[in-house]
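Heads up, the chain below is alone and in the form predicted on its own; it's given as structure tokens.
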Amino acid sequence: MAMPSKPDPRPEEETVRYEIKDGVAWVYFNRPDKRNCMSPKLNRQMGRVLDELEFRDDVQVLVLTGEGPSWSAGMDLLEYFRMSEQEGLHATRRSQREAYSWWERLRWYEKATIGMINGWCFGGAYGPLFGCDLAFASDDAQFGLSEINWAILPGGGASKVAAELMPFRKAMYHAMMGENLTGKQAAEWGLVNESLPADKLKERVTEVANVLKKKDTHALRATKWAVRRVREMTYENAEDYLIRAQEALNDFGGWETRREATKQFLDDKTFKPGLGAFDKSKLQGD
């Protein structure tokens, strides 16, 4: 006879781990024996980790991935759902707030973010998936909205993520049928940028991170926020917002940066905008 599931005894601070290497923070969901499903402990710890890394000078890019063979299997059914529900509505609301708050932080993070989807990505994991600016998956990863199979709807933003990232008919099929997608299908349907063989995944993510590191940090932040904001604006509102956003960017060294980039293009002839980023290291001596 199978024994009932028990709460994970792992200390809260061990539910997430990270390492910083060459300007990239590699952040890992760290409950591999639980397919990295998100418990209240993990959600609280992820909030702390994001706080610790956001303004560090030695971090230009954050990569979110999973320890072991999964990215995240979604919300922890025992600790996030059952135990919170048994405690009462206040505990359910608290658990929701702890999860949604770090997903929101990730959406508007100061640094560029990449999701490296190395395995299972289910249900609630679509929240942080959408929170990442870019996403790359292994071909054998599994993406699923399995909620319909156990009589709930894809909540916690998951339905919104599917509707935002996928064509309408694909999103509807994905949510209603409860069938999984491979990494390749996820790329074809718009959930991720690319899908690669598992042994090439980290190499490709590192390559992308190295390109992002060369961009002006303030311009990169303004750009990623702009793309998210304008999705829900009319064209005229977006046009005005982008003008104001550039004006704000100028206060973060934008004029000096633009002058240096223009000089490298027009005068030094060492840079072509269509072929790569200008050399921002030349600004450090100013």
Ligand code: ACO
Given for the second form:
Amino acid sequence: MAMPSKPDPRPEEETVRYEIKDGVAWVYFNRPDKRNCMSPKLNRQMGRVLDELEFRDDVQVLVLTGEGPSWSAGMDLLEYFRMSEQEGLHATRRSQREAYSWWERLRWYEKATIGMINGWCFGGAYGPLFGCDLAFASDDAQFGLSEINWAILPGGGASKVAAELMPFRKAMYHAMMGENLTGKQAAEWGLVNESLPADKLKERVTEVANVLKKKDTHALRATKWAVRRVREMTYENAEDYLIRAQEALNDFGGWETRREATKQFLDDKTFKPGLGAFDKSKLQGD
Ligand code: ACO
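For comparison with the form predicted on its own, would you give the structure of this protein in the form predicted in complex with the named molecule?
In what comes next, the whole complex appears, and the chain from above leads the way.
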């Protein structure tokens, strides 16, 4: 007979692991035996890890992926829902804050972020999925808003993520039917940038990270924040915001950076902006 699930004895600090290699922080949801579902412990630990990595000089790009066969099977139905609810409203609210706060932090992260979706991706996992600037899935990954299958609505931002990333009819079908999409379908429907055979996924993500690493860090941050901000602005407000954001960028060393890039194009003729990034190693102090 099947044994009822028990709380996970894995220590909090082991629910997330990371390694840093060549400027890329590879961060893993690390509860593979629980399909990397998000417990309060994991949410707290992920908050700490994001905090540790955000301003490190040896990290230019953060990749969020999962240990084992899953990216993340959404919220932990035992530890995040049942146990918090049994403790009372205060515990439920605390658990929500712990989860939502790291997803929000990811949405506005200083460094470029890439979701590498290696397997299951359900419900609450759409929060961090949307938090990542770019996302690449393996063809055999499975994406689902399974909430409707257990009689709740896609909360924790998941409905918003579907409506943001997918055309209306597709978002509605996805949320109402509770059917899964493969990585390939997720790419067609706009949940991820691309889908690749599982054995090519890391290679492609590394390639993308390597391109991002060559960009000016401040310009990259301003760009990704701009694309997120302007979604909810009128055209006029967006134009104005972008002027201000560029002016702020100038104060972050933007003048010198641009002077050097322009010089490499117009005077030295060593690079063409239309064909790749300027050589930032030539910048003083870099
Ligand atoms: N919450 C709690 N425990 C989970 C979750 C979850 N979301 N997902 C997996 N687990 C646990 C299982 O209970 C099991 O624990 P046990 O070994 O202590 O019994 C263990 O992880 C392995 O899971 P299996 O179901 O045995 O793994 P399998 O590979 O057969 O299936 C699958 C994987 C399809 C992901 C399945 O586990 C599943 O349906 N999980 C729930 C997915 C889901 O709907 N998540 C909630 C989305 S809604 C939201 O996030 C608000």
